[in-house]
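Only one chain is included here, represented as structure tokens and corresponding to the form predicted on its own.
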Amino acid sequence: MRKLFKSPSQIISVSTSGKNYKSGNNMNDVGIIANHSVVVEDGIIKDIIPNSSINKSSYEKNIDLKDKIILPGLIECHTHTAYAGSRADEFRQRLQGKTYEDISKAGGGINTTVQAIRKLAFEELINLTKPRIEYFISQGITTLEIKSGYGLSYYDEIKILQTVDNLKNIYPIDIISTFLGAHTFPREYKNDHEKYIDIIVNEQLPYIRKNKLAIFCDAFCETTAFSPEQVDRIFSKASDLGYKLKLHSDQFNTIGGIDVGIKHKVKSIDHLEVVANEDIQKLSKTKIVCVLLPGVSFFLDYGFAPARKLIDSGAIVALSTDYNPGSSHIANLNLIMSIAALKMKMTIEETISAVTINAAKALDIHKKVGSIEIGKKADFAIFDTKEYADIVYNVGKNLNCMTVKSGNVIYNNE
């Protein structure tokens, strides 16, 4: 079928030229097109053409969209959405003084999620996850990254990735999985390392991937989660399995992650909060994206990642919410580019450049989506204005009034 999507106040293509990534002050140029429609025919990007030009009867379908603007889908890179239970009690003594770090050397953090997961039926946990992903489908996300990481045990990691691999089936958007069994260390394996990675490399990583489970393997390289020579050994095994490659590193402690990370060539380094000048080099010498999280920094009111550094220097820089009920719970993709304009001083075209084609990068997907390019798929975000700066100016809401994957209007708040 040939659609149109006709009459946009303003395409913002977010086009590469076939580069499928943005660095550096390319990210300013998002692609501007007006007095244009986009033509769809079998859920693929076909042609982008002068309003002057239609001939209405050539289209089985035609989509006003006069006075809006159309964006690339979304791209939501990072997110924990498949979790249960509440940390408001963290939260509050948080608000006392305490820190994210203080209250998980007590026994808290990620375990008080990995203990309310571990007491949930598998269905229950599908129905907790279904009004977070409708959510982000109303954001305009046409590609939601969902991880494990708070079963920490052979059966729980795996009920999520069940949980996520069968919400692909329920939902039209793009749904990706990383099993991030290498999140902190569960209680009964405290004082017994070696036994828990055993059963990651051993048990873990070759099911879920015989069983095709998860994309991506990740693991958390922290002083308070996984020492440096651990996650290498574990990404060697997962890189030898077959498994594309994430690191959660440098969010409060640098111990040697981006090295790690660097070696192993993964796909993203995540946080990236306290990240050393020399690293960020490193980094800008790669084409490993750099996926900043604000929406923690702000939750847990503490530095912000430096993107003006990493931007400045050359890197690929993307955006995403860190959906958690511990440190980021925050599931609006809007406030964290607003957040990321006001706090980390991004330009609003490098913050829409960080939700597109950088954040589809990040996924290894930006081949296929990211860009409103021709050849490929019809995702996109409408949203109810006639300038794209309002996207970021409206802190927090949401002006998406129209979600489409490849070439479906799959959400419409009308």
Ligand code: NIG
Second form
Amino acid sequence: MRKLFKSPSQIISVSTSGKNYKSGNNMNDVGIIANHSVVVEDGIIKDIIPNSSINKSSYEKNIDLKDKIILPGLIECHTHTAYAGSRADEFRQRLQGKTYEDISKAGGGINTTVQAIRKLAFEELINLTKPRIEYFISQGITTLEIKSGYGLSYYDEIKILQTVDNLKNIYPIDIISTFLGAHTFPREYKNDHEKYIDIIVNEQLPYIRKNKLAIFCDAFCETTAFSPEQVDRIFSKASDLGYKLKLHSDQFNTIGGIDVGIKHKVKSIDHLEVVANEDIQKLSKTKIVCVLLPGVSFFLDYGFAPARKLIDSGAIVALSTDYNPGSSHIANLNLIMSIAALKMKMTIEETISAVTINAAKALDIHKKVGSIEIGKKADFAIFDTKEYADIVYNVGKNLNCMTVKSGNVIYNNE
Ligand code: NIG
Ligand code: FE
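What would the structure be for the form predicted together with N-(iminomethyl)-L-glutamic acid (NIG), given that what you showed me was the form predicted on its own?
Complete assembly follows, chain above in first position.
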């Protein structure tokens, strides 16, 4: 089927001329094309043609985008969307002066959510997660990464990943699963960390891989979670089994996570709120995507990641919500773009590159999605405005009016 996405005010193509990521100053080039339309055939972008050459009768469907702008479908590359329970009580404690780390050292934090999820049946977790995915779709998100990491036992980690697998059959967007068994140590292994790592390495990783329940393996390298040596052991096994890797690192403390990430050629290192200058230099010499999560700094009220230093050093920077119940209870990617601009001094264009092509690279799908280029999947976010700056200028407001996945309109608020 041939479709025409006709006459938008602007096409924000985020084109990379075949490179499929943007670093340094190139993040400012969002590839604006005026007076053109996008031709889609069988779910793939076939052509971008001048409006003057349109022959309406050659298309089975014309989608009129007058006074609207079209962007690549947005990519949410770091979320913990399949969670259960509420941490409003811990939120209240933080407002009264306790820190996130205090709460986590006292056995709360991630482990509070673990207790909630272990009580839930598979179907209940599916029902809890559904509206969250629908909210992402309404924002123009066409690819969504979801991590496990709130089960922390063989059975419960698999339960979360099976839930995510089931949701892939319900929703038309691409959902990418990440195994995060190394999120923190569960209460029952508080005094025997090596035993829990044995379970990850000998039981969870092989089963999950064999049953194709996750593409990525992630770990949290932090004083309250896993040491660089422990991450090294988990990543060595995960690599051997064929997982792609990601890492949470330098959120509160610099303990050597960056070196382990570089050693294992991870696709992305996420957080980086306290990344050291020398590590910025190391990262900028790699193709590892630095996924920044300003919602965490905002929600936990502490310092933001040095986005400017990273970009100015030539690193590849992406943005994501990190949507989760404890450190970033924010599911609004538009708000994250505005926070990144206001608090991390990213330009409007940089925030756009960061939630499209660079977020795609963080998930290693940058050759297929993330920009409006011939041959890529016809994944689009269509915004009800004539000027792309409005997306970031309208703080927290959803201007997306249509979400298109593989050429099909999957959300339309008109
Ligand atoms: O990415 N840093 C570790 N994990 C999550 C927080 C999870 C939680 O607090 O529930 C994060 O911030
Ligand atoms: Fe996270």
